[in-house]
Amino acid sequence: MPAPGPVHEALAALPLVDHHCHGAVTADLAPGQFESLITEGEAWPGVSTFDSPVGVAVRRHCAPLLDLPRHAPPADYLARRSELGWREVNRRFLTAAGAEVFCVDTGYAPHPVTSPAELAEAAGAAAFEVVRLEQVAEAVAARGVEAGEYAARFRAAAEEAVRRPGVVAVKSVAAYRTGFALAPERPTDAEVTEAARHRLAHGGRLTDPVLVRHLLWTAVDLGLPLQLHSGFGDADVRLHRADPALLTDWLHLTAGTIPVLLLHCWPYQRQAAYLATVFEHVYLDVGLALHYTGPARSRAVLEEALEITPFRKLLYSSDAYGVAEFHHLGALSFRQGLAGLLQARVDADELSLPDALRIAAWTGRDNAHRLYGFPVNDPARD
């Protein structure tokens, strides 16, 4: 194996900003529970989720952090994980991620997981919160509200949520609820009231297209960066409706307002790159895909994302949820994949070494600092 080049060394040492992730579980996991958390799909009867690219990557790149040999068998891996206990497992992987900041989406927690403050403490880092707006809207409906008051009550609840200490962004999962093929215009008050009347009569999750449009425009009014899930996700998403290119008309209308951060994007990283190239307020990452492809293929995903993307428009995220292995594996895949592609361009004289080092720092840390403006005083450490 060739010695690492200067770009590899710089990225290996760079404190990352993981601008979108979730908490790690706060319980010891049975083998079946662990396997269910390393797939976006359902359980596979008679087949282990270790027998997948992500499962192989866990055994190759995470086993040594548990004092096991590379490629340790799944049974040995799970036994050692259980022996150490969840607190020590989380500490090891979160520390190994080498992040100085985590931005934590607190709106998805089907399992008991660490709060932003707990994640920060385990990692020796700072952590801030990302407010999921669908959760806010559903809480407003659950508390009871008249249809004509829904818009104002949701707006007030969203404003209250983002005023909490440590909140740096909002997020929508419109890709899951309706997909992005929505009318781009801000809905009228009458449209919102009528949609709210129907939704409040039937209950359930927020899936009404008018109310999802209202949520997105409310996000614009809040003034914080808006994170949008796009592309890859679990079976609830209809992937063809999660193509971020479907947002083009809405992005035209929101130009000059807030930063819009397209999360994950795979397999639409090229569409996202186009949007980031032509719209000043659009940014992207390829989180989630990185740990599912692992270091073996993360470079290929990043190469497509960076074919035309301006270098100040790509950010790092892991989108890790549940198992702390994914916080580490996402960071490792990003570092190795980006270093490989940048070093190759330097070696081919397509990029100078100073430029490559700047791009590495921008993408791994500085772009996020510029967009989010993290508070000087870290609320997770107070």
Second form
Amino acid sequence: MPAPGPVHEALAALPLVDHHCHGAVTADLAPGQFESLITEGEAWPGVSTFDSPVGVAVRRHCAPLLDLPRHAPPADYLARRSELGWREVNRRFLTAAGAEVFCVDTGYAPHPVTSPAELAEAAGAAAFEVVRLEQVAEAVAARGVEAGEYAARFRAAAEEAVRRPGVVAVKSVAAYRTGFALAPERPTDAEVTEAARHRLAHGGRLTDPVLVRHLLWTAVDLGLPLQLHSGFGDADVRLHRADPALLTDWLHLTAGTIPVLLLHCWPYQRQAAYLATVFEHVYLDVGLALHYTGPARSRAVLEEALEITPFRKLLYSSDAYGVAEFHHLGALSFRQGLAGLLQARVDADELSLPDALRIAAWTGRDNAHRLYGFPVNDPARD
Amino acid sequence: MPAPGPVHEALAALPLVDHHCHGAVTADLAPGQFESLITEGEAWPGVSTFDSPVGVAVRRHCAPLLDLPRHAPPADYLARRSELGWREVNRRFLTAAGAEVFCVDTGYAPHPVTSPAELAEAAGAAAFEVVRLEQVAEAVAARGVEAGEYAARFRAAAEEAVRRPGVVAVKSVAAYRTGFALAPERPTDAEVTEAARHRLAHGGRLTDPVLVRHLLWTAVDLGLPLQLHSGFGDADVRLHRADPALLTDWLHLTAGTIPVLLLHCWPYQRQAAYLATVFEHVYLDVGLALHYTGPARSRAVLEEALEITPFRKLLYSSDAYGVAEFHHLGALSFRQGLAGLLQARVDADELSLPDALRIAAWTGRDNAHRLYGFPVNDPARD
Amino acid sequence: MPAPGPVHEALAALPLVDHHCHGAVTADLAPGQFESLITEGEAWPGVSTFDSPVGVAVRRHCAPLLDLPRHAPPADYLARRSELGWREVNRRFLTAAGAEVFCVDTGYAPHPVTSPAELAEAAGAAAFEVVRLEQVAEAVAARGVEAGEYAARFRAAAEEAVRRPGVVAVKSVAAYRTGFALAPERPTDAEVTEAARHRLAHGGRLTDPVLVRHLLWTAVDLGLPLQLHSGFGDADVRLHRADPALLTDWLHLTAGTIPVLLLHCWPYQRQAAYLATVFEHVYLDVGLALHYTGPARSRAVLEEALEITPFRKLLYSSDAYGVAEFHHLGALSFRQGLAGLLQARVDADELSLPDALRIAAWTGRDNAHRLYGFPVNDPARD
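Could you switch over to the form predicted together with a further copy of the same chain, since the one displayed so far is the form predicted on its own?
The next block holds the full complex; its first chain is the one shown before.
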């Protein structure tokens, strides 16, 4: 392991923008609950989810923040976590993340989790909100709607949702619902009405391809940046249908409209990099993968994500959900992975140090500011 | 190259379970025959198959076991191999593999090869059998069967086959026959009968999608672990249809039933890792790729396979066929690749040494014992 | 960074065959024009295309050839480039590339670019021509043709084109037009006539699947090596449809006919490697990716491309277009990436030095000579 250099120091000190994350649980967790929150699968009988790359990374990089030795055993870790209580645990990890801004997807919360304001307060940072459009559409359906009115009602509800103070982006989980192999064109009013008639009679999840396409085009109308889950996720995803390359036709049609942010992307980070290289409005991150691989592999994933990508096109996100360990681990994995990548290029004289420092600041913070235009009075940047 | 550390020593000494391999040829091989056995392609005129990563690895890591210098020329290698004779050659490589258990797929043998018992004896190890279900189904068809009786006859033949002593698993090469983009549901009796009527009239290869689906569901009924060829293979495969992510719907339907072992997986090891992460019953290995890449790249392939995979979900296999060099090279590539990966993490303090040693033992041996429950009185483990 | 070893020295001195490239612009470029030529996307307002891996590589590795310091600022670089003028700039980079042969695709030239002869003269090398078949077919259509005569006229025009002195190969951009998920069989005369009737009435781009298949089969009839764009390219490509694994059925049908050269391939270099391993007539390169990633990542891409590939199956190409910087950067990235890969294996004693030197010469030069049989009196090789 080479000695950390100036890029490591700069990235360690950089206030990050975590442009896509979720809340941290606001309750003490039983051991089984914690174990089920540190996997995209489930906690299976007879196998500890600690026995995984992310479990090893938690014991290595989170235990010291709970005053435990590095690599502490899971039982000690869980006992100490309980002893400190969720408020103190959240405070420690959220401040350790060193982010100045969190953009919080508020549309997925099977557990009681921090609101953006609560997350901001615990972290000593600013927080903004990302509106999940499927939740808006499903709420419209759940309240009961005539098929012919669905499009207008969804549009109105989405417009109302994004007018809430602090909303900076919308998000879609189309990757989960239909995958990206959709017809790219905006569906006609008649198509939407017909689909709404068949599929929305009784509420439930939005999985109809016409309605998912309609949702994506409604996002274009809203005018805010659109975050798109891509690639890796839980068992609900069909990974091969979440390859962002499948969006290419839609990206051609939406060129010149809203920014499109491809989230996570693993293992299709190279496909996402291609799209971010050839489409002005496309950006990517490798969130989620960062804490699941841990610092041991975050550099390798970032190397692929940055193989051809213009440096203004990569952003940082943690995609942390539930345990504040992930807000910290994501940040740490990003800082160490990117620093390793950039410092090695400086050491090989492939990159100048000033360029490396600029790339670090862009990807960790400035690209997000440029894109979202946060209405933030940010002392950390002055 | 860093000096090997304690993880290398531990893995060098670990008795492996090679949970998927084939027999070694029981005949002396002419040079052209040997060359055609060390490629997934063929021996082409004017080009030696030694001029490949696997050929270089054979000359480097197998030549010394034949008392030749490292990197010996192909002609010397082949001459010495002939001089020693196939029995001695097999004995040397099979013992050098250092496996305590081999699970042998007996359903593919275009050459005369060792039976599991012969392999076991030459290696000084235990051997168990894996029943290839396509062979069973094709034998049923070849013997002549009424369409309406095909399902019952295949089921009975498979049940009889797995009752043979030493059978621990079944295997399917559905990836070769139809690929994995199959309808996931169990076909109805009527569908199976109809398909059998059309396709089985004259025997031959089982390539009908309904019958392949029926075979996979029959495997579920049998209750034994199911090994599934995935990814890399010979020219009969359509690589993109052998991406295991295509199995996701079927894996949802079979959750809670039998263990499903994704074999080989390259270049879709990350897709396989995703499935092993989110499905309790899914496991993977990167067999075949290990000896074809050799120790020079086995670590890189393992790094991707283990990026997010729970440590109880990766197994070792060689997928060696024909030349016993591959039983040895697979084992060596696995030991060196995994040791390099784990030792580097220990050196970087990303992983504790006890954890590294546990992960090495799990993946090289214990995960297989846990999964297959070998009825083995194994002195090597006491 | 380890000290360069003898493999680096050998590769630095090796006269390369760049078996697929384009001409260099024969005009002075305004800054915006240069910026738009160093991306597969476009030059977007407010973002410099220098802020990318390739931009960094240009400043690092091309600036010194213009008498500037390493990592010179873009403005200095562009000013100096203008000062020297396009002839001198082309001369410097084309000679620095160190190629003895360039094979030039003359079918894509939205800018005024060097002819093969002009490229050869500026580089002090030999140049041969690659005929782009889509251009031939579209010219036939543009001149007006009865549907029933299209096949014969295209065939005659292609035969005429490849009889021109110096033509050594044909090329298809089927990957761009339809992708590779085509029916593999040769279309019937009736199908071709029918497709020609519908699609060729008014000229324009050849995008009909039947006519694209017909073009590929016409290439087989011509008997010359066929270069196939695969994977990475500009926004016109649908990356997932440019996965060369999709060609497998067609490769089965064309086995034993012409050599098929998969160009670029990124991010599907492993899929291409599989095809080159199992089909005698398939070869690959990772052109285009080499200069877009730069020397900082070319080794990583080559490592994947060579994971299983027989050493007689990998070739070098730059796929440079427009700026002669790319002819140089491609060569440099190849030399440094391959040298790093091979020297590390020599240092780890995975490969002997003589073998490493042979592999370097094969992939950089000799495989192309063997394949194309250049009618070249080549003093550099004697």
